Amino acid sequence: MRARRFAFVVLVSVALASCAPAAGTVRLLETGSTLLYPLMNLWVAAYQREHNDIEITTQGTGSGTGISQAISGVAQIGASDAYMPDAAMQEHPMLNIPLAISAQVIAYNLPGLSGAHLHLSGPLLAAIYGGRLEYWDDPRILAANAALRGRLPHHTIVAVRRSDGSGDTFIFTQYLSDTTPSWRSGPGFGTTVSWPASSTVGANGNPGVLQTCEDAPYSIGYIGISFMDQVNGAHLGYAALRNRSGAYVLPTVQAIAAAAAALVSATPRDERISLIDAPGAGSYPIINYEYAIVSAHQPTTQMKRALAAFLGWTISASGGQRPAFLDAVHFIALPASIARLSRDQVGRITSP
């Protein structure tokens, strides 16, 4: 009996040991962008299968939280759809490292019309979110959508926005600012803005905006393209947006790639750049780099090595840039020249 009990204890001890992290395990926290979150989960699961000496926790908390927690040192990776502006960089110099290229869709819940692609523009969206365009059958919307004349309802538009600090808000309001002078001088752009219309509805994260739009007929909202499958699954429509050339373009892989290619050569060494409203008739106007916001100085050599190795893998053509990962969330890979800049930035991470 004693022998059996001893054997049972040994088996339990072995099982518990196999579940516990190895003694030399390095733990990293990634938090922030809900747009990047689905891809980050795919990356982390694949990476940890091959590297059992690293434990990475992911959290979809919004880009604002990701940036602030990377600055404070709570997180090693602050995931963000937004680069840090000059003023913030002067106070908290951080690395802004692009990991992939994403986009944003303008989704809407129009009963009977969700299968149609409305033509929308920055000025129209600025008027909607500014409270100056209230109904779906407004003549300004009809002017851009002649084929839908008589089909757009005389119903109040429910404008859904992010309630958390959000990179999606950053790039959406950049598009409004770049295309609409009155918005540029009004709320402007940022991860949070003072929305001029009290009638807008706030929702937390991309999942919250998606759910609110699904639940609220006649609503409109901006949603990261990594949720495109859920947008389609909820039977929401999404818009063709007017770009700088005056063309209305859907958020296809080809249109996102065209916009990225137009601005690759303009990307600076520190890679902080807006990709909004890129030139070219085929360019989709709301695209962006997905950033890892990282401190250049890590507290230990082990932390620095683990962080640099993981980030290096995410931007490698044989690692995180493989189509198997990016296609699943409708992202596109970094162009070779941008991947080199990102590798250079990863190489700047130091330790004592």
Partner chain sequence: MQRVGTQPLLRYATGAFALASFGLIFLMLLFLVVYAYPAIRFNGTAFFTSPIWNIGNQYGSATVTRAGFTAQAGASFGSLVFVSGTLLSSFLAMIVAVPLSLLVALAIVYRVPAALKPLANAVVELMAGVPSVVYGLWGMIVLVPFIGNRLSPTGNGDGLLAAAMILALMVVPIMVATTRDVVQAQQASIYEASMALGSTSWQAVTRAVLPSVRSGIAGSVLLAFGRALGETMAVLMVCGAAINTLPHGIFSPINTIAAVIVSQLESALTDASGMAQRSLGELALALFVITLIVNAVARIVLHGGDRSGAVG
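Okay, that one was the form predicted alone. Can I see the form predicted in complex with its partner chain too?
Left out here are the partners and the other molecules; the chain alone remains.
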């Protein structure tokens, strides 16, 4: 009896004693985007193996939290799927540094049709999520999918969305806004939006959306491309989306890279730009930069050096941009000129 209690006390003491930090270690905190989180974890684990004088804690808390805590100084790196809005930038000028390119797939559970890639567009998705298009065999869907005429069921569409604030919602609604005026003037876009009062179902996180789609036949949902393997594993189909040129494009590496390349020249020096609905016949329309939100003024030289070194590594071709990391989550490397812009921004981090 006594021995067991004693063992517990020892366990706690050992836990306490093992906590002594190594002297001279710089501690960085990365918090924010859950979309970037898996990649950040892979990066940090690899970076750590080469650099033992730095400890980087990673937290998946959501983009809004990432931005807010980078601003307040709680975190050194705020990860965000979205660049900061102008209003926030005026109040708190921060560096918005792209680290990689992500994309989104529109997945659906149509029994017997998972092999076929439906053709969908922004206005069609806006109608579905707006509650103005209720059945899979709606003429508007059939018009874009002549090949599937007769095979689409007369069944209600269960539209699945995220219940938590999410970069996935941000880029999905941005696609709807950019392609559909009524969506732009209605719900608009953001990490969370005021979904029209229809029977959309909210699910938590990408796995929640995946699970709900898998469980409920005739459902549709938007899922981060890092879950591509799971989408296939769950035998869900995914759509070819209509881009700005009117072509229906699947979320392939080439199509995402083409979309990113199309907007390289348009990317400003501060790199705050939407990559949604890029021009070019081969461009996939729902892609985005994954940002590190960083304060340009770090409190100590040590901190500044460590931060710049790590961020510099993540965007270097021989470091974080290697396929070994990016392929695991189906992300795309930054085009060379964007990596250069990001490196310039990293160079702007100062210390007293």
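Positions refer to the first chain, counted from 1. Just so we're clear, the structure is a prediction, and the values are computed from it rather than from any experiment. For clarity, a rigid core is taken as the largest C-alpha set superposing within 1.5 Å between two forms.
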Discussion item. Could you check, with the core superposed, whether the Cα atom of residue 288 shifts 2 Å or more between these two forms?
Written reply: no
Worksheet item: For residue 176, is the CA shift between these two forms at least 2 Å following rigid-core superposition?
Response: no
Worksheet item: Is it true that residue 92 shifts between these two forms by 2 Å or more at the Cα, once the core is aligned?
Response: yes
Fill in: Inter-form CA displacement between these two forms at residue 300 - rigid core frame, Å
4.4
